[in-house]
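Single chain ahead, by itself, as structure tokens, in the form predicted on its own.
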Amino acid sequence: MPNAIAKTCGEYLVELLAAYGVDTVFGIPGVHTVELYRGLPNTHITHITPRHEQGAGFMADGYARTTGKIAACFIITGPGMTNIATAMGQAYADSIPMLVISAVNGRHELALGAGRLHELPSQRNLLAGVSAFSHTLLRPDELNEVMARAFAIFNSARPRPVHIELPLDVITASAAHLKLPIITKSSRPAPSPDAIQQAAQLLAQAQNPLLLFGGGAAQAASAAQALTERLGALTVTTINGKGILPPAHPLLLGSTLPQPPVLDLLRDADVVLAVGTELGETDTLLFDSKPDITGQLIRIDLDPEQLYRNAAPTLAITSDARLALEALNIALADHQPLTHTATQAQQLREQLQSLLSPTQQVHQRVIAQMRAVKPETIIVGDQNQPVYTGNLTDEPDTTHAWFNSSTGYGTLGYALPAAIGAKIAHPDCPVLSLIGDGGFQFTLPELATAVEQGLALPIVVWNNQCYGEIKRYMQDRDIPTIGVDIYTPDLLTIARGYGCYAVRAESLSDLQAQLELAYQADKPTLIEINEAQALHW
């Protein structure tokens, strides 16, 4: 009996966990996973209760993108897994870190198909494809080589998730004999000195050179920024890049690669140097082709395998984006930077706004009035038309305080649950969650989680009863409108009923009232904007 066990596998766990710093779990317990709750008050860690397993994940994401800390997951066998591999696949596109813990069947019983309580076939190999890697914990003693195997990965390869499952014949075994290791944190990998001369010299001949820089560079910005200045070249970040460079340096295109321009800029640039991207098609837009680059292309990724994806490049320099971007700036310390090239941005993004139609106009007073209130805001966001116009336009003053799930997997639902995981991240912190009303039903539920923990968290609701974007796509190819005009339901009322305050907003500047109020609350605001009141703002 489990009792009987001075320490059970799960409750070393637990410790193991505390050990590697973390402090925040995300789970609902259940049958299978009781053993790994039996530890959890000797230690730190703070347990937070979603209402959905996917839910859980979300959070864990948004928790991880804005303080680069894992966040654990407690997850049930079966359905607990195939609830939060939506999750997951989130994070493995975006390279998002997130350790998810699972129990399983007994080791004598899987792949019997004995109808076991949430049996699968395979649960590990079910999140193979959305993991680092899935190991199922044979015997307590693997458990901290394998634990080690997932902070190597967290902290020095690509982040992505890591799925560890404990057989429940192994969750309830002894550990009593284990030793908690010695924590040792793995580097990540520097650039050759002979890769960086040769950048060096290629961005030295530049004459009109591009830099791109991708979420894999957030976390070298004052490189980034001294590189471009050095340089004197026109900048693009990616949507995940925002925040690299201020956004009102003079060289900053915004994340418009999408846009007619900056293609042609990157398609005519001599060197194109793109650091921590993997030019996916969420970043181009170009749904039917590959970004068109016709001079020398230096690409940097801390995965070998980024570096030849969707563009072949020149030069490839697999490294860490600071550490190879710091060499480059010694390497081109005497380099005299370009002087035509601010009048040249400035002429671009005025270019740039002028191809914003007026309903992205209208998007676009929308979130610069969300900035206004509060310029230090994360705003978390969904798959939804304002928010894809925010990613064109939107320059927050810091990396991380814009992202959405527009990226990459592309899932809706994203935007509740990962603005909570980032407010409980940064209590003190403005956060607010963007979505649309399609969106908002994939997991509506998780508002009794923010109203339990008592989040003062905005959430701002773009109502216009329909799936917008895929009805106008379905529009622009003469495609019948089928299954995307849906029926909403009075989302004001139901935010109450969740605990919410909840009020429309009928104006831009009752939205900045509103707004204001939301920061100050002891609890969520459920903000309404209905979209065909607003596109007259």
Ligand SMILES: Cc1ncc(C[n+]2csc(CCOP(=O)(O)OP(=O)(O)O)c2C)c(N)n1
Second form
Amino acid sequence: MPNAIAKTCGEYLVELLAAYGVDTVFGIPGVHTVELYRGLPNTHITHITPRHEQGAGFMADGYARTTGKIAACFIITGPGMTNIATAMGQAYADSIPMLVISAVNGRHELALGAGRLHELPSQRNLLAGVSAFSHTLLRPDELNEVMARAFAIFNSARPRPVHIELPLDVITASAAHLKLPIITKSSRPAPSPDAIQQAAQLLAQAQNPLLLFGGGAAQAASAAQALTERLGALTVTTINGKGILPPAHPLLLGSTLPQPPVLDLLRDADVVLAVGTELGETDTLLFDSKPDITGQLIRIDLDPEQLYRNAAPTLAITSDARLALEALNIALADHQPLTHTATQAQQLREQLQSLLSPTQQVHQRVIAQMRAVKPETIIVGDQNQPVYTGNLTDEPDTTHAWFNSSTGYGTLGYALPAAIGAKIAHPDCPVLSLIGDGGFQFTLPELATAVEQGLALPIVVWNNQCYGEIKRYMQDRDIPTIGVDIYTPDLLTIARGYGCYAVRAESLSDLQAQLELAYQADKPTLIEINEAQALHW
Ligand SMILES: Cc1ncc(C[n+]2csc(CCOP(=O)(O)OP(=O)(O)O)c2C)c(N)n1
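The form predicted together with the named molecule is what I need now, so please give it after the form predicted on its own.
Then the entire complex follows, led off by the chain already shown.
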């Protein structure tokens, strides 16, 4: 009987999480996971309850993106795991760490297909494609080692979700004999000095280099800026790399890679330095296969496999981005920066602005208004029309202040729960969720979580009563618009029913006023923007 045991494995696991510095858990308890909850009151860990396990995963994602810290998720076996798999997929695609702890049926029942409650043939197979690894704990004694492996990945390798499952007879087994380990933090790989010399030589000779910083370089912002200036090179970021250079930096072209003039630059640069980026479809050529690069390509990435995907490098450097960029700055200490580039950047920025359609310019004004109210706002987006425009136009002051689910895995329903995770992590910082009426309906019940937590969170819903992106895509291809004109309920009434404030913004200045109120409120505020109306703003 669990109560007779001095310390169960589930209880010990919670102690271990606290020792690793985990302070927040997102989870929905079930009979299979209650043993994890026994130990929670003995720690400083806060437990937040979402309304669906997908929400738990997205919250943990938003929490990790904005803090660099790991949040854990406590998830029941079976449906809890299938529910969280989508959130793990988004985190996997965007290299976000996440620790998913679940139960699973007893060791003697695994893979029998005996019709037990919540049974799946194999959770580990289910999660193989969305986790760095998934481990079934067969004895409490394995716990210290498997947790150390999980944190080794979070700290030193390409961060990704890790799943640890505890069979029912293991979660309740005694762990009284286990001792908390001395926790050591593993380091990230440093670049080889030879490779840095070769890279520095290529960059020093370049006449029109292009620097490309991805989300993997987000922790190397000051070294990245220093290198940009040392070379005098035009610089582009990916969407997850926004904020690496300050918005007004004269050499920054923003995250505009999908725009034809920037793709021309990428093609024609004599040296491209790509750091911490997949060179993936959503950052380069939407719906085309590979980026076209004719010059020398230097790639720097923590993940050696990543160095060879999408574009073959001339020089591949496996390294932490910051360590490599710092080494390059030292190697190029005497270099004279190019001087023609700032004028070129200015002309390109004007050209890029002129490429925005009238609709995109409306989106741009809406997002600029959001930034103007509080420039430090963390804007967490979903997949919708204004977010696509903001991916091209918004330039925050800091990293991780603009992120969304339109990159990589591209799931709908992310923005509300991920914003909740970010707001819980940063109660004093303005956080805003920007979502379409289609995406909102995927995780709408998380409004209850935000109300429960008393979060001053504006949730801006871009309402066009349709799956707008797909509708437009069908129209452009002469395909009948089936399945995209959806019934959208009265969102204001629904939000009020959940206990939120709810308003419709009637103009840009009204949006500003509503946002200001929402940031001071004692609970979330749904701010609806009606697309048909907003297109005249
Ligand atoms: C889980 C999931 N299902 C389907 C899609 C396909 N999809 C991409 S964008 C989109 C429409 C989104 O509609 P909405 O959130 O209202 O934003 P809008 O495009 O209208 O601005 C759909 C259905 C997806 N990305 N993710």
